[in-house]
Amino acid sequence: MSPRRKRADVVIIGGGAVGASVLYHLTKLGLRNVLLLEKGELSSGSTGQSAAIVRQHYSNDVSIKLVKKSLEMFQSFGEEFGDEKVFNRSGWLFLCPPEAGHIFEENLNRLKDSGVRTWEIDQAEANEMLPGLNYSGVGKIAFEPDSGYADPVRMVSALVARSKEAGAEVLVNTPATGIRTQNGQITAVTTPETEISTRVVVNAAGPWAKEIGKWTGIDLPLEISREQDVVLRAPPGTFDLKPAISNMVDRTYLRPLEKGLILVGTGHPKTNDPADPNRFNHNADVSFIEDVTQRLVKRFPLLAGSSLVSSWAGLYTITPDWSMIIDRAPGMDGMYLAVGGSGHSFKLSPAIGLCLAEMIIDGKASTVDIAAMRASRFSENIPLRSTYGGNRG
């Protein structure tokens, strides 16, 4: 498709949760001449394959502040957009092994000090939410009553629809093919059919962000890993999962879909599965399906005999410290980065979009100080802290 406008104040590359959030917040802050380009359909990259669990149990201050603000926005989504089905406040449980107990207590205190409603629960309380749970290897359990899970496709659709009502233009099946610059300043973005004059570009392209960075001579420290999920149907009458769960003991996560269906994946730390975002196997491996099912049944014996409903593989875009880069691009005026989701970007996307929109319009983010997520932190050897390892935060 060819855009109606030949000039835009901002061009956003990427139609997933982060790109849609930036678009929405730019228009909400008063910018109307904004264009979003998506190479496929909306949410057709990592967002559409996301487990979309929204939890606040992070171990660094900036991530806690971002997810707290994002949760507020998820919880108000029904009121603001008239769609009560985007976010499900199901509660969230975290199963922690004994050897990480000291980290667990440290993080729980940090979260409470930051205003997050969370606390440790005992086996009796856990049994009310998770009947038949096998407690072998479980040292501690945290509960967040306000957290849960969301519908990522529905959320992106709502953000984009509201942005278009405000005057933004959104083109699907329209890839950006290049970025023109002059004397270190963005001047235009090209598509297969035209060129859009602009001085501001947002790289929110998920797994394609590294490729787009190279168009302006920026080598982003990003790796791509293939991530797999399955959907299982519990045996009738045996297990009606309510909350979302992150299980550090077995390195799994799970959350309910519709009644009787459970989405399950494996968590980090684990070995990355490098992939080319333009050519990778979108189907889950048989070995993965067998492994994750065995882990699930070990922890929840009532799920023995569950049937496979569907499975797939999506992509994580990973930074060296497993936290996003949200910043102006070093050495290129007009280029903004919202890249390297590392499995976090969906749950953080509402606040990320707001902070980046503030940076573009006002010169700096005011809702949350995101300086710790700057691009230069790796060359400065100041990575973000993650106490559990991998993307657990």
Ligand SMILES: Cc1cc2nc3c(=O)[nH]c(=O)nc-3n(C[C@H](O)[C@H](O)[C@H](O)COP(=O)(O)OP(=O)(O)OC[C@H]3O[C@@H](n4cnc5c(N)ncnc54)[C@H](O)[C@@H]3O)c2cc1C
The other form holds:
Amino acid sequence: MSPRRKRADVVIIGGGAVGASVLYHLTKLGLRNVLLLEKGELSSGSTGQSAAIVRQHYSNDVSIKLVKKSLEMFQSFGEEFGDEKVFNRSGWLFLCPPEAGHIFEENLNRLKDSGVRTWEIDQAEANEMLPGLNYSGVGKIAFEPDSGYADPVRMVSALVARSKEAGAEVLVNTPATGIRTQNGQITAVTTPETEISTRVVVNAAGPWAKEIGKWTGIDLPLEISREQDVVLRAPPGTFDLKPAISNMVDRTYLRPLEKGLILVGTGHPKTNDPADPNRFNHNADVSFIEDVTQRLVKRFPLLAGSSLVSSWAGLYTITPDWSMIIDRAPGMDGMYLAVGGSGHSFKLSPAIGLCLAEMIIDGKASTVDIAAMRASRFSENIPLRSTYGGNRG
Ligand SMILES: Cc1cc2nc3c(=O)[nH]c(=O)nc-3n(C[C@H](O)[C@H](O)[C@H](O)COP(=O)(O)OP(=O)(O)OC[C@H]3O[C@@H](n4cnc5c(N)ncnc54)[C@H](O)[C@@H]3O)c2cc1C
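Starting from the form predicted alone above, please write out the structure of the form predicted in complex with this ligand.
Below is the entire complex, every chain and molecule, led by the chain shown above.
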């Protein structure tokens, strides 16, 4: 498809949670001539495969501030967009093994000091929310009443629809095929049919971000890993899961879908499963399905006899410290990076979009100081600290 306009103030490459959020916030801050290019359908990358659990249990200040701001936006989504089904404030539980108890204490204190509503609960309180929970091997449990999970596809659709009302143009099935530059400044983006002149491009291409980086000579430190999820139907009348759960004891995460259905994946520590974003197995492996089901039933014996409803594999785009790069691209004026979701950046995408929009329009993010997410942190050897590691953040 060819864009209506031949010139845009900003061209965003990628129609996932991050690109859609940047688009929405740019238009909300008053920019009208913005174009988003999506090579497939909206949410056809990692966003559409996401478990979309929204929890606040992070261990560094910038992630805590971003997730707090994002949660505020998730909670007001219903009112602002008239769609109450995007965010479900189901509550979130974190099962922590005894050996990580000291980190748990440290994190909980930091979170409380940062104004996050979270506290430790005991076995009896956990059992009220999770009937039949097998407590063996569980050291501590944290609860966040305000957290939950979201419908990522609905969220992206709502953000895009509102941006279009504000004057933005969004083209699906329209890949960006190249970026033109002159003297270290972005000048245009090409598609198969045309060229759009612009001085600002946002790389929000998820697993393809590395490829886009190469177009302007930037070697982004990103790795791709396959991430699998299954949906199980609990045996009738046994277990109606309400909260979302991150279970570090058995290395699983789970959350309800519709009544009786439970989405389950595996959490860290685990090894990466490298993949080519243009050619990977989108189906979950049989061995994964068996393994994750066993881990689930071990913790929730009432779920024995659950039946498989669906399964899939999506992609994580991972930076060396498992946190996104949100920054201007070093050495290329007009190029902005919102890359490396690292398995947990759906939940951060509302605030990330706002901060990047502020950086583009005002020269600096003001809602949250995101300097710690700068691109140069790896060469400076100042990675973001994350106590549990991996996608736990
Ligand atoms: C199975 C799974 C479970 C997850 N669970 C969680 C979770 O519980 N909580 C959480 O917070 N995060 C989770 N994540 C991570 C989260 O989903 C991602 O961090 C987030 O969705 C990344 O969004 P994005 O917009 O950066 O990338 P994407 O959604 O991948 O969007 C990038 C888009 O760019 C498009 N694109 C690429 N190249 C071009 C081009 N040349 N031209 C035009 N368009 C292009 C792609 O088609 C794609 O749609 C999970 C991820 C997976 C895979």
